[in-house]
Structures are given as structure tokens and as C-alpha cells.
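Take a look at this single chain in C-alpha cells; it is the form predicted alone.
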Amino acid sequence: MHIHVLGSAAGGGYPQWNCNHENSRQARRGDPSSLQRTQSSIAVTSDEERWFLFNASPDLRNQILETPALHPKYGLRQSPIQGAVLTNADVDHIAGLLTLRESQPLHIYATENVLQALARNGIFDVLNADFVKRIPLVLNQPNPLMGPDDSDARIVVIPFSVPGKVALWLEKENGEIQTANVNEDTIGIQICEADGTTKAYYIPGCASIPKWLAARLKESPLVLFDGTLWVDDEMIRSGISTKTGKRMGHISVSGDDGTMAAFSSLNVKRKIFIHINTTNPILRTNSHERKEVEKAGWEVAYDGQEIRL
């Protein structure tokens, strides 16, 4: 199996396009200890034909023009992308769907809350009915992935909640926001070989790790994290805003209840945080904060970045 990181950062990429924070400056000036990253988003395969993306960002054209795997191969009409694996229904993990939408065939899948989503929100049916099948994601089952013509992919997804909340621009329908609900509006992804060998998790948003969760990837070969904030009030701090990393259903990296302490006794072999906001210092690779989680084991996700398994 091969994953592709075709984006790293959280919502607004790195730098955030009105962002002046220096994590986002020494970024735009080109410090190549700040390199930009585009909204998180992956490809994988299993045969090195066919693609499946897990979530759509908005910069989807411009990751999709900078991976030539992905670029049509064959006849006027063409592309490997085989469909889009949904996490949420984030605007950072929806609206590249919308890039999507000439005609071509391809499977979306995602949970039924999130599809009613896409279904409330005219917009996406520009991603005709007549080429574009969304299916429904049954969770903690396996899910097979299917191309456009029904032929199997090979690659096998279990879909099941994670503490999180719904996506922002659904807030107000939904009342009373709940932050950490483990229901549908959030999910992780485990994906397998099609023998049922389990490969990897993708989990780019997570509002704090439970037993059962960390009992789920306890000695997993590889989990790629939500990484977004190092501490809960960082961009309080930073004076960017009002929100905390609870409040948009995100679990800090760093502290006695942050995603490093949880993870130090699971024995993952490979661990990536992925999904990382513009203010978080282990963007920045001479940072103390990057020293730390590095020294713990993990890694950070950058643009481009192969993993084959």
C-alpha cells in the first residue's frame, strides 16, 4: 500500500491567506524552517493505478497538479482518482469535492450524517448523479472500496466515531454544540489490505483519545494524527482568536492530556500528526516544541511526503 500526503495543515493551509502570526510570516517569507503546507488531505493506493482520497480540501486542484500519480493517464477524459473517503464534513475535508465535478465518475463515501450534509447543501450536486455515486460508510465494519466500474480496489476501510463535534458551518441547525460526541459527525479511518492486514489509521480530527480509542491503536504499524494545536489556548495566546482547541473538537499535542502523554504506552510503530494549524510551533522544524515531539517518536506530516507500506 502507498499513502501520499497531498496536504498537512489544518483549515486555511500554512500560511493562513490574512494570518500574521510569525509561525505564518517566516512561512511566506520562504524560511525553509517553515515550509507551506496546503489543508490535510491523503491519497492512497494499492496498485499504484487507482486513487482514493481521504477527505478533499479546498487545495485540491493545486495537490492534485503538484502529483503527477494522479494526473489523467489515458484518452481526453481520464483520472486515477477512483473516489473520496470523508472524515467529517469540514469545509477543509468537503470543498475540494467541488473540483471534482466534471463529469467524471467516482464513489464518494462517507457516514449518512455527513452525506445529509452534502445532500442539505445544493451546491454539491454540480457533482452529477449520473457519474458520482455516494455511498454510505457502515462503521466498524469493513468497507470495501470500489472504483466507478464496480471493480475492487483492494483496499478495505473500517470506519468508526472519535470524540469530535459537527462540522462549524453546521453549527446553528444543530442547537446545543457538543464538542466531544462520538457519533458519526466524526471518524477515524482504519485501512487494510484486502486480506483484512490493517495498514494504517488516518485521524485528522480527534477531541481527546479514551481507553477504548487508545486500546483500538495500541501496536498499530502506523497512525496519522490530529496534530492541530500544541496547547489547548495557543491561539487565544497568539491573540487569533477566541477559540480553544476543545471548543473545535481538537485534542492538544502537548500536556498530561494531550495526544503525546496518550500515546507514550501504545507502542505504535509509526506516528504522524497531520491536520496541524498555522500557529502550532512544531510547524517550524528548529523549534523546541518540534525537538519534543520528535525526541517522543513522532513525526510531522509535510506536503508530498511517501509512506508505502
Second form
2 protein chains.
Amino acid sequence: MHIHVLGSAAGGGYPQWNCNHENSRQARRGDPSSLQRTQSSIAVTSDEERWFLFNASPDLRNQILETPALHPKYGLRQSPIQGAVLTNADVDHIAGLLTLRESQPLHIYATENVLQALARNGIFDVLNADFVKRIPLVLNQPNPLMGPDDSDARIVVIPFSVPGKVALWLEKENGEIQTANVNEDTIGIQICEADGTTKAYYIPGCASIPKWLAARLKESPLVLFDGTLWVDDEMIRSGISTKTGKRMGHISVSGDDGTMAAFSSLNVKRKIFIHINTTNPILRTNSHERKEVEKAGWEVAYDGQEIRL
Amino acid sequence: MHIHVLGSAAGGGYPQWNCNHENSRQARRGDPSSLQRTQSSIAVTSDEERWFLFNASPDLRNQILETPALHPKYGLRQSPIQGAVLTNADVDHIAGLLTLRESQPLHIYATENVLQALARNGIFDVLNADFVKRIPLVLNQPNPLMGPDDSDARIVVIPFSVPGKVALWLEKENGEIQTANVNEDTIGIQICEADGTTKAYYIPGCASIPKWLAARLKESPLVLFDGTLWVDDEMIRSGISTKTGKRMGHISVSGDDGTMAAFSSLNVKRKIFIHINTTNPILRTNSHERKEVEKAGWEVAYDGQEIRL
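Structure of the form predicted together with another copy of the chain, given the form predicted alone:
So here's everything in the complex, that chain up top.
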């Protein structure tokens, strides 16, 4: 199995379009310590031919251009992309579906909650139902990913709820905001070989790590995990927002109740932060926060990163 | 006044993600005769400080990154972008609104038809109404563009219906498809200085050029016009689609009923094709079709093109 990191930044990307924070400025001026990053998504293949996207980033058109493995190979209209698996309905995870138009057969996998959100937004009808099938994920069960020609892609996903919240743009419809619900709004994905061997966990959004989640991830070979913020009040401290990480449904990297602490005794073989916000100091290779995560055995995902399993 | 071409390709961009046509392949492999192009949008300013987007391309995040004039200049969150004017509800003209999230004050100008399409799609609520005002354009009247701080941007637009059709993703809701309606679904924009002097016409989608439209454009200083297809059956001839240009609401560049013929006696001072499809041979500088449009006095827009008026 082979994972290609298409995008490693949180919503808005790095740098975010209207952010003038020093972190964003460094990326914008091309500082080599602060690699630019597109919005988070990975592509996964088991045969180097058929690829599934995990989340569809608003930057998808550019991500495809940058990734020769995803270019059309034969005929006049074709794509190695077989479909997409969505972990929630955040704009940074679904807007890229709009790039996948033009009568290309595809399978879109998501929970019923997310599929309903797509169905309520007619703009996604640009993915013609004659070509694009929307398939509900069954939580806590192995879901074999099938190509649009109904061939078995030999990738099995086991989706499961993680603490999180409904997408920002759905908050209004949802009344009182619950920021750490465990339901179909935000899921993690256990990615397995066809024979059921677990190869990786992909959890780009997660509000907390309760004991059951820690137990599930223990001893696993690879976890790609929510690295949105360094500290919970990062956006407030830097003066750019009134929102905490908790309010946004994201656990912090640091601190006693943060991700590094929660993972410290889990013996996960390889740990990679992904979905990293434009304000997070771990984006800069020369920050002391970056050194701290590396000391704790974590990597910081970058666009174009190849992970062979 | 100053126009910056952010993107010059039609929906899907050049190359389009799943297109393996020779035109697209040349762009993908970086052939210098076949410059890559993002999806169509222009930015306009009258003071080099405050900019309005005309259409919001799915490639907007990348277009902003490539355009220093649109980077934030001071404070922690800021943008020279004051808002956007939309000519229809096509995905390639509105998906970029999703990039403009993050609590940035903006004004979105569009016809009632297009605003209603946005309102029916909750995903656009990611543009928080506390910051982003949606303002109906009044057709055939001067509409002064106002920044979100209610300052006069000293750009006046006169929107007017042109022959066209409803956006592809809205066809289902609209019953029988009319491909050359003259209503609020597709408009052209006459761009004027604050004193009313006409500087340019921006018409990235147009199904035909009736006499009244030709008369309106006559003697004008600059027209940026729909250059989607070379011939009406281009997509069918090349074997990649069953749709004609007419069916898509786009007049062709060539032919007796095409754009070059219609403009031949209009004495427009400067004529630029924009919104060019990945299959159109005028995209390649060494094609005979490109030479033909140049001989007829037309330019072919490219990303980053600066037009000073």
C-alpha cells in the first residue's frame, strides 16, 4: 500500500489567503523553513494504478497537477482516481468534489450525515449521478472500496466516529453547537489491506482522545492525526480569532490534554501530524515547537510526502 | 484602472484534470507553446489598493498566492480584496467564494437569480453573513462597487443580460433547457470609471451575438470575451463529449456565426479571448487557429496578464 500526501494544511491552507501572521508571511515569501502547504487530503493505492482520495480538498485541481500518478494515462478522458472517501463535511474536505466534474465515473464514500449535506446542496449535482455514485459508509465495519467499474480496489476501510463537531457551515442548521459529539459528523478511517491487515489510521479532525480511542490506536503501524493547533487558545493569543481549538472541534498538539501526551504511551510505530493550521508553529522547521514534536517521535506531513507501507 | 487576469481558462482549467487530449497533454508536460491556465476570473482596481474579483474561480486560493497585489498588507487578517462580482452561477465562477471564508468583510454582487442559487446552497453560509454582504445587481443601471467599509471603490459596473443558459448544476431544477435565454442567469459587465467612462466589457460566457449586443460593443475600448471553443462541435469531433458549444451556452470563436466574424466590423480597440476550454487550439501559440485569431486582431488571455486602462 502507498499513501501520497496531497495536502497537509488545515482549512485555508498555508499560507491562508487573508492571514498576515508571521507564520503565513514566512510561507508567502518562500522561506525554506516554512514550506507552503495545500489543504489536507491523502491519496491511497494498493496497486499503483487505482487511487482513492481521502477527502477532497479545495486545492484538488492543483494537487492533481503536481502528482503525475494522478494524471490521465490513456484514452481521451480518464483518471487513475477511482473515487473519494470523506471524513466530514468541512469545506476543506468536500469542496474538491467540484473539481471532479466532467462526466468521470467515480465512487464517493461518506456517512449518511455527510451524504445528506451534499444532497441538500445542489451545486454537487455537477457530479452527474449517471457517472458518480454516492455510497454510504457503514461505521465499524469493513467497507471494501470498489472502483466505478465495480472492480475491487483492494483497499478496505473501517470508518468509526471520533469526537468532533458538524462542519462550520452546517452549524446554523444544527441549533446548539456540540463540539465533541461522537456521531456520523466526523469520522476516523482505519485503512486496511484486502486481507484485513491494518496499515494506517487517518484522523484529520478530532476533538479529544478518550480512553477508547487511545486503546484503539495502541500499537498501530501508522497514524495520520489532526495537527491543527499547537495550543487551544493559539488563535486568540495571536489576536486573529476569538475561537479556541475546542470550539472548532480540534484537540491541541501540546499540553497535558493534548495529542502528544495522549500518544506518549501508545507505542504507535509512525505518527504524523496532518491538517495543520496556518498559525501552528510546528509548520516552521526551525521553531522550538517543531523540535518538541520531533523529539516526541512525530513527523509533520508535507505536500508530496510519499508513505510506503 | 487596472485589470489583472487571474485565470483565463474555461471550467476545468487548462489542462483539465481528467483530459488526455493532445492539447491538455502538452500543457501538462510544460510545453512552452501551451501555457497552463487556471479557471477564468479577473481582478480590477482603480487605485492599486482595493481590488474586486470578477467571478470567483475554484483556483482562487492559488491565484491569490500568485498575485502579490492581493496578499494581505497589514494587521493580522486583511485583504486588498473588497468583494466579488459574479456573471453567472457556473461552478468555475462561484466555487472560489468558498476560499474567501475566515471572517473577512466582503461584498458579493450578483443578480437575484444567482444570489438565490447561492442561498439554496448552505455551503456558501461558510461566508458568515455578519461579515459578507450579498448585494443584488441592478441590470442596465450603473452599480457603484462599494468596499465592505462602505467606501466607494471608484469602479462602476453596468450589468446586462446576454444570451446564455442557467449553470449546468441548476439544469435539473429548471426543467427544459434553454441555451440562449436573455435573462438574469448570464450577464455581461460594462466596467466604468467613477465618472462613467466605459473602460472595458467583461463577457466570459455568451451564447450568441445578436445585433443589439454587437451595437452595444461597437467602438468600445476593450472587450474580454467568451473564447470557450474554436468550433461548435469541437468536443464531439475530438471524441471527448457529446455536447456542442451551443448546448453549453457558448458561441464559437470561428465560423460565419462565430465571434471573430461578429466583431469584424465593430472597431473594438482591444479584443481579448478569455474562458478558453482545454480543447481549444488557440491555447497553443503555434497552432494555425492561434495565428488566425491574432490576424483578426484578437489576443488570447493568459494568467497574470496585466491590462492598464
